[in-house]
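Quick heads-up: it's one chain on its own, the form predicted on its own, in structure tokens.
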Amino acid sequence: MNNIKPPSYTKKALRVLVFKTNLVSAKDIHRISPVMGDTPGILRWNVDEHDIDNVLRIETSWLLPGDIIRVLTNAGYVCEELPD
């Protein structure tokens, strides 16, 4: 279980965070699915396992890139924010 708590202030606009990962197979994606579903603030997520960087996209209104990196690292995966 993660320790991410929603902020007490009003939600910001929806934004998309993009990460390079080592989620290379459907099995990897299946393994992180419960973690992603249990993480407050993740509205939608997907992994493009056909992209060379195995891109993870997260839709959120308040999570920070460091929150997502921590979640994936704790699950045993590599996650690095990609620049815009």
Given for the second form:
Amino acid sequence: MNNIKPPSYTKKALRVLVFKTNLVSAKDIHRISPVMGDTPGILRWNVDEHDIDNVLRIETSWLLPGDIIRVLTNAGYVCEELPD
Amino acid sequence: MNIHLSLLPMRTRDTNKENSIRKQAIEMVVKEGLDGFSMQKLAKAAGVSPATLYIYYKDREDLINQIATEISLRLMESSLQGIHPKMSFADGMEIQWKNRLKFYLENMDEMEFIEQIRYSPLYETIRQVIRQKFGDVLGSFVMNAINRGEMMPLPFEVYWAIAFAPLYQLIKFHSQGRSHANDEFTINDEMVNMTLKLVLKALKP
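Having seen the form predicted on its own, I'd like the form predicted in complex with its partner chain now, please.
Whole complex next, starting from this chain.
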């Protein structure tokens, strides 16, 4: 039997990162769409359009909150992590 | 719409937490309506962080949808308990009435929650789930009754308005605790049986 453990990165679990933003309209969401699609590591993303905090939700296995904040800030938006 | 939370072992689902979120969400929508409902308010009421809510649900719409779908499926499942497509129309109706009445009385808040979202676009998804899961059984129960000459063929809406709306009106009076004529009203078996008898009479060919 092969008892070698797989490298730890293969076990890295999917995480959900959650941010408060000023992505208020469908237009804003449309504007960030290309850059979100181009950012490696973002598996799924969505903005809660029907809630007051305009929450951006990210599923990723290795990106850190700071990475997302940087992407959004570069695109000209406010983005702050919602604490657990 | 469906997110696969089994993929998120970093923070595993906590059933207690989830139940508390669901209970608070139902209460909030019943008390304040769909417009008064926000994720932040819900998080506070359920004693979790807003971030936690988004672990369980993709967004506000997903949360409302999941809760409403779960309630609707439970209602349909319980109302069809003991129903066989080939049973007589009268028996099948009696069982459905009793099942529905029982479910409503035991789940008043949940049913009020469904009423709140029934007229919002969110309800469309739920309607489809119900039709997919239960359309066959109910459809063949009614078709068999028509073929045996126990029930008049009618457009669906007319059938439903006669077959079930009277029960729901009695339940409504009951949950209001009063009716147009009486300051106090409580539903009872005698009244339900009386109404059902009239319904069956009306639907006979």
